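Only one chain comes next, encoded as structure tokens, the form predicted alone.
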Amino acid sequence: MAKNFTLRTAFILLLLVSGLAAQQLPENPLAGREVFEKEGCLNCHAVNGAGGKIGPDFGKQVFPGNAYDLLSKMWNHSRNMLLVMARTKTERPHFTGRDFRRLGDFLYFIRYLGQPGNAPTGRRLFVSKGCIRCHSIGKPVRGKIALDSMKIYVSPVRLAQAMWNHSILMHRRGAAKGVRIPTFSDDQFADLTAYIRSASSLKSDEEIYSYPGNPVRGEQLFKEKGCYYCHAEKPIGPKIDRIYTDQSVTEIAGIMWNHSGKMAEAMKTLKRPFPSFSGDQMADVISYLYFEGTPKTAGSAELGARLFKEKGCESCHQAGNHFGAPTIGKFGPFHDKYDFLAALWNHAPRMEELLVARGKQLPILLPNEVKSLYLFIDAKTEAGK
């Protein structure tokens, strides 16, 4: 694999936490990599260049969004997938509800990991953002704080965390010197990290890869650190589920940093301590913020009832059908939406076989239609118990 995939490879291989939480938040979003490989997805699809070339790259071309969005993309892609699998003699993936959830979490999380930093870009940022006025790298400069020791940290989250913990002091000194504290966007923290690592004079081969983060633990920290008070309990800060959708870890770190000045002022007014982070705590909090920003999909059981007829589901699942198909109310049982989505996907080949025999194709399903069908069928299944 190319060198510029080192950070991402380390993230993907570093599965430090096993299992899933009982909540909707995953403890280890990268655990779904096992499903991605086991079911053969990697044979056709790449992740940022690593993997098959037949299908689109999940790191560059496809953003699956939430579970309904993922099922919609897979379902509408099913016919082409079956043709390719028949030609390559590849077995079609079959999922349990747990598998589908883990796969969805993994694919959604890929974009969170961001892009590898660029050292030359980081050097330009170090100058243009004014970092050079207070810090040095490579050679010690009297009166400046050396950043060479940061070389051992491969993850840009470590740089963001160190800056965050010193933000009050930095804002105070910046005001005293008439220096405007910089703001960051896109993958600029990653670029700065790459520059620090390349320019540092530290003689050490040690490399510390911050693990991707535990969203469940991140939610706990979000409350313990007092963030929940302003961003959920009181209408002080922006609601977190509206501002972090489709952002990488370095972008979210930048948003948090840009927010540090106003937050420090608010904490002072509220007489609350400014939160600080240690170890991998910022990674946990950022991963929580990322999953809280998962795109929401509209839908209703009423729409699902109409779609059940319009999409042709009722023609095969009506009472007395000669296909041996279960009738509405006899599906499942579905413990959650992931059980339903897995069952729908696993049902696609048989459904397509019957439709092709009639000269028809699988109906297109949009994300809101998938959710509406689930709400309708789940309600009917519950009623039939």
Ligand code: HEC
Contents of the next structure:
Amino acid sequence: MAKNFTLRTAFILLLLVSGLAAQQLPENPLAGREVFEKEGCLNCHAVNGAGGKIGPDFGKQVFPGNAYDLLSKMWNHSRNMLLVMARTKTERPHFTGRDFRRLGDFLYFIRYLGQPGNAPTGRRLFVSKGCIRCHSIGKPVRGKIALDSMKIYVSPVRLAQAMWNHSILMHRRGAAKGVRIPTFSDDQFADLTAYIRSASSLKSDEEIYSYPGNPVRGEQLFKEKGCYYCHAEKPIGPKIDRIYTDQSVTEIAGIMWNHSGKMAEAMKTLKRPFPSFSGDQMADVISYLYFEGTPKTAGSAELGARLFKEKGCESCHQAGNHFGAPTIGKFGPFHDKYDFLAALWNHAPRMEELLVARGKQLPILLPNEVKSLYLFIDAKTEAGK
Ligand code: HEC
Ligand code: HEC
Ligand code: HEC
Ligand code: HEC
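Next block, the form predicted together with this ligand, ref. the form predicted alone:
Time for the whole complex; same chain goes first.
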């Protein structure tokens, strides 16, 4: 009995762990850049202008929102992509589930990285946003707080973080002086950073680079700093997955900043300390918010069952077929959706070859159709296990 119980507990724990693994956050979203280069994507696709010019630019023209969307986009363009690959004698990319996931995280992360700041724009913002009424830069002004020492921080998030940490004082000073504390939009933090770095009188060459953020650590901080209390436990602030979808890190920093006054009030009422950040903590939290905001794709196993027939999958994947296509119960098993997506992608050329021989083409697959097929096939292979 006792043994039975522990086995059952272990099984439930395993289920929990695998449930968690399915929506695990990446520790380093940039790691997928390696896959992007290794699989030759960079030869044809650029990221914000750097890279190949044959396919669309991932920083400007294409934005895959999640893994189903990425697969769908690649799949629906695969005919043209394959033609170009044949012409340029490029080897066709082939993925493991892990690589497909890392690639998807990286491509999703590109928008988060935002655009580099522009110093002249930042200079104008410094005046129009009223920073100049309380701060000096370049040469000291009596009664104003010098920002020259901020020069060492290359990342705009560090500026946002320094402001965040002083936000109560800033709001108080603003109220006393009758100055409105400015709000931010777009990549304005990046422009201000570029300006501060160019105008600072600081002689030091020291530069502190921040990495873009570790969503796993960000999730921990979200709990430790008390954000979780108001944004998940109690209905005080908006739910995390309602906050963002696809904005850059500096835009998200701006949104946090814009709410800092109201948040500080809520904290005062609740007698909770205003959370401050050090090191790369703000970047971690923001990258976590970003990944929590990954767009969701709808889909259902029922729709998947219908699509399996309608998209022609069943015409090959049935008992006794002559193509060597496994029947549905013999698929996989797939460890997670990325495993499935990689398998689906890897078999596209074979599928196309067989279809073309029968005068047909690869079917179009929309993101919700990809997800539905996955849910249907996964349920079947689960049942068959
Ligand atoms: C040999 C050149 C080449 C390589 C290598 C290549 N692509 Fe492409 N890709 C293209 C071309 C050309 C298009 C545009 C096709 C079209 O418009 O129909 C495209 C389109 C796409 C699209 C669809 C864009 C949209 O507008 O929806 C995605 C996504 C994509 N590629 C991802 C990748 C990834 C990921 C890799 C690496 C694993 C890769 N590509 C490797 C040439 C290439
Ligand atoms: C109403 C006055 C006021 C305005 C307007 C204002 N600040 Fe501040 N700022 C302060 C005060 C007060 C502090 C806290 C200084 C301290 O802790 O000694 C501060 C602190 C900072 C810090 C932290 C400095 C450090 O060394 O850590 C930064 C960075 C900063 N402000 C940037 C800005 C920027 C950029 C703007 C314009 C968008 C701005 N501030 C607008 C009053 C203001
Ligand atoms: C005491 C409660 C409280 C705590 C703690 C708190 N927040 Fe908030 N937060 C709020 C409230 C209330 C709002 C909505 C303000 C508004 O509507 O302007 C908000 C808004 C936000 C927004 C903007 C949401 C949007 O949709 O525009 C972000 C981002 C945010 N909080 C992040 C955080 C982070 C990160 C932490 C932890 C460092 C945190 N919050 C801690 C109460 C809180
Ligand atoms: C023209 C025949 C054909 C069609 C149509 C077809 N497949 Fe396949 N499929 C195959 C063959 C053959 C294999 C065996 C692997 C290989 O050769 O690449 C396979 C393998 C697979 C695998 C990998 C199985 C594994 O265990 O790794 C998946 C997933 C898959 N197909 C899904 C689909 C889906 C979803 C559709 C419909 C959108 C579809 N297939 C349509 C022929 C086909």
